[in-house]
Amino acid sequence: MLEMIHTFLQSMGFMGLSGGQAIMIGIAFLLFYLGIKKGFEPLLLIPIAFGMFLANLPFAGMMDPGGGSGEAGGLLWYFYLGNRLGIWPPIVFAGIGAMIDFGPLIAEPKSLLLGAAAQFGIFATFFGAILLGFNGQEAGAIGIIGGASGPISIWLANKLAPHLLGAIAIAAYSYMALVPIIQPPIMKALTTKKERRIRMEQLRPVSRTEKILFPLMVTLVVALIVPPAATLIGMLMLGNLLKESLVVERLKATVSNALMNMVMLFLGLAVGACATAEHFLTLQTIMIIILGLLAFAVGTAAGVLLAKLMNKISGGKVNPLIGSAGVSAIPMSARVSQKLGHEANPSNFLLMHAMGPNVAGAIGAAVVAGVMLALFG
């Protein structure tokens, strides 16, 4: 009798709670407080915050990979088994393009600009990993967090350095949640109340026929120059191509609802699974959160700064502050945009102004993931 209560003394988690997974359930609290109480981002940091909680609990097991006679493995690794191979990314980004409108991007085509300029923060934290130390497949995987978008980065994480997924994802995802508190200082550096106040004038209707013909023409182009991007641009442009048809309105509704909240929530639980204490505490990772900040800060005063260039050559028609959104993170920084200008001037309306280089960004982001896997993978 008394050795069985031993042996179940010896099962029990306090037993083998390491300092270190106590770190990160305490970690996994403060997202929690982020999600819940802050409300930023609750759709993305509860599931992440959970899936750390649950992976760092003593012999619990929720991430062995089971055996290869057929012994069953821990929940959480079949979760992360959607990462590993590639198959929760583009599901979410089909979601993404069956929820999005284009429409501002067609109608003011110089958008695509401030969508690229965002992308020097992921080259700026590429060559940033580089003099740290990281090689050519890490730094391209570090890099994509600026981006600022969670399945591009684990997308391209699985396939250029799967040992920083965790700290890659943990990472993107946070700052996007953050967006809200990273950018608003930086574009309140970068601009002057009078350029804040600048209102736009209304976008141009956009047809339909240009809705449908855009997703097919931007497949076609960039599965043509980057084959790697392929995956993502198509599933992106499929899900948009779903919403503009107007003739398949079941699927596009399952897409962005429906399947889109099922797969996040397996794939935010994949997310925080991968972040336990011995691949997590490392000075790796701190290096890597340190880079995704600096890809966030890059982003946003380079798309920031060519708006405020495009506002001088137009003639004082450019409000500086959507130039900020070229960093994607749909559609968390459109809304930072429309915030800032709202505050300057109450009768500016800027969210759709900002969503052209938004979704712009959503597009460079994944051609940029493209050229990392062709240039490393």
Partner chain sequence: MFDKFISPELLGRMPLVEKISASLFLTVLGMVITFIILAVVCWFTILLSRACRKKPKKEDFATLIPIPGPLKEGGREDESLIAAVISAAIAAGRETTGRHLRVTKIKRTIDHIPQWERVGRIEQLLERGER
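Cool, the form predicted alone is there; where's the form predicted in complex with its partner chain?
Chain only, nothing else included.
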């Protein structure tokens, strides 16, 4: 009898709770606080935090891979397989595509260059990560945090450095939520009030034909130049084509709502489940968090500087604030441009102009992910 009680007590989670796991559960609760109370990316932060919480419970076996003889593994392991096999992030990207309007980008194709400039944050961070001792694959996976796209960060981290997935995903989503705090000081420091007051000309209307052909053209061009980017670009553009074709409303509604929400839940849980104490509580995680911030800051600065250059070339027709929107983070960074422009000049409407570089940033980040995979995959 005593032996049974002893066995039961030994099987309790309390007996196996390590200091590291306790810290991770504490971090999960902090993320719950940020998601629920502060409203920072709650759709992702809450599943991630819950996955982290569950994966760090001792003896729960939520991330057990299961036996080779058909023995079932932990539930989170199967969600994680969707990440490891690269299934969830492209599906989320299709959902994003079904919600994006490429109209402002088609009306002003030069925005693509601003989307490219903002990717400098990725490569600057890559450089920094190499100097800090990460290898090429790890540095590429860390740098992509600067692409400000959670699905891309997760997708590339899985391909290049799966052991860093938890830290990279959490850094990416945390900084995306912090875009309204990170970007404004950099934007203000690099622009004068006169530049921020610049009113931009109204964009031309874009025809339905252009909107239908654009996703097909981008997929073809990008996939032929950088084949590894075909998965992400293809799914992004599939979602957009469903939206713009106007003939498959049910599919568009499913991809942008039900399917995306389901997959985001699985993806979030799986990402959180990767953040176990032994993988997360390391010096590398701290370095990734610092490098992630660098990636966002450099990307924002590069976008603003190129927009300033375009402003000079165009004779004062481009408000440099729209350059920062090249750091994807749809639509937060475009909103930041709108907000700062509106503060400088209350009659200024920069939102639609900023949406061009913003969606270009999503294309740019997917292209860079493909480039990284081509170089280090």
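So that the term is clear: the rigid core is the largest set of C-alpha atoms that superpose within 1.5 Å between two forms. Note that the coordinates shown come from a computational prediction; the quantities given were computed from them, not determined experimentally. Positions refer to the first chain, counted from 1.
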Per-residue C-alpha change between the two forms, residue 188, threshold 2 Å, rigid core fit: yes
Core-superposed C-alpha of residue 199 shifting 2 Å or more between the two forms: yes
